[in-house]
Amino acid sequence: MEMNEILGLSPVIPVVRLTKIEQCCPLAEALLAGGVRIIEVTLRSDIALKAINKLSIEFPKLIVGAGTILSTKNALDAVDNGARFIVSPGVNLDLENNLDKIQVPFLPGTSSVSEMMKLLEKGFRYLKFFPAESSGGIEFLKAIHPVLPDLKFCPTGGIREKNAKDWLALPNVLCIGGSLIAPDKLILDKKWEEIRNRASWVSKLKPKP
């Protein structure tokens, strides 16, 4: 699966932290009921990597992806335990100089426009923007678009239900990423049937043509 059609998966992304293994398969079963196929798990806990490994095995139909990926050896080893992307909130060296060792697609943040011209040489055509509502926001991408019409991004950081369509009418603008659907609260008290009616609502935005 290509990125592109990673990023079609889902208008928004929920971007998850995990803390106990137990979570992984009522999240999974609240997110796909609600019509969401795929899953951010953030490499911020110290059972994420067993997460994604869970959830990958065990839920086929939902693509597992890792974010927070800092490093080369964060990337391997979310790959090795059934990543199918991953995501960085930047580029830095050892990240860019390994690129080829990672075997799936990799969504890099950037947050300038000097670092999507760097990435965009590099043959990265799909972006993260992180963090997006500090970082300019809606209005950064629509001014962004003219020069760089050739980036499609994923915006991550700040973004709330209330301007989610905002974001997501804009052109080059695939979809979003956050915590909008699975919220570490509601997580921890063990709200899957919230979960699964954000997941319903979120599916139910209207995707990229």
The other form holds:
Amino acid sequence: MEMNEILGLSPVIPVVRLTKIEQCCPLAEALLAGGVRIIEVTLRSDIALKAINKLSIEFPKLIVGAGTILSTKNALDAVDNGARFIVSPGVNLDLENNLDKIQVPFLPGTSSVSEMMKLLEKGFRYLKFFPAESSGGIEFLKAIHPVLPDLKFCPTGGIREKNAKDWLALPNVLCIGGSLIAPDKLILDKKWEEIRNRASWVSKLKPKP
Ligand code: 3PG
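May I ask for the structure of the form predicted together with 3-phosphoglyceric acid (3PG) now, the form predicted on its own having been displayed?
Next comes the full complex, and the chain you just saw is listed first.
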């Protein structure tokens, strides 16, 4: 699956932090029941790789990606455990020098115009705009579009229900990412029904053509 297809799976990519392996199944079931077929598991807990592995094996309908990729090792570990795509908050030399080793679609993060230009030069067309709300928000991406019209974004970081639609309305936004569907607290409190309802709401947001 190419990056454009991955970003077209859902108007919102749930970005999650899993701390217990038992959270995997009910969370995946809630997302799928709500019509969301994609998940980004951040490498911000001890069990993240194990969770990616479990979700990939037990939920073939769910496209499982890995987030908070900070190094080539992170990327390779995630892919070894079944990640179908990887997401980073930014790009460092280690990642930059080893792009050819990463065998799945990679969504690098940036919030700077110079980096966007450099990534475009390297062939990237799809970027994560991070941290979206605190790096200039909707107005920033609106200003980027006429200057770098070949770039499409998945803004992530601080986006909540109240303005999700406004972000999605931008011509250079394919989808948004964030914890708004399954925030830490709902996962910790096992509020699977609430997560399913949020996933259903998200699925009804207008998908991008
Ligand atoms: C990420 O890892 O991409 C962000 O932490 C998600 O941001 P949010 O929790 O503000 O949605």
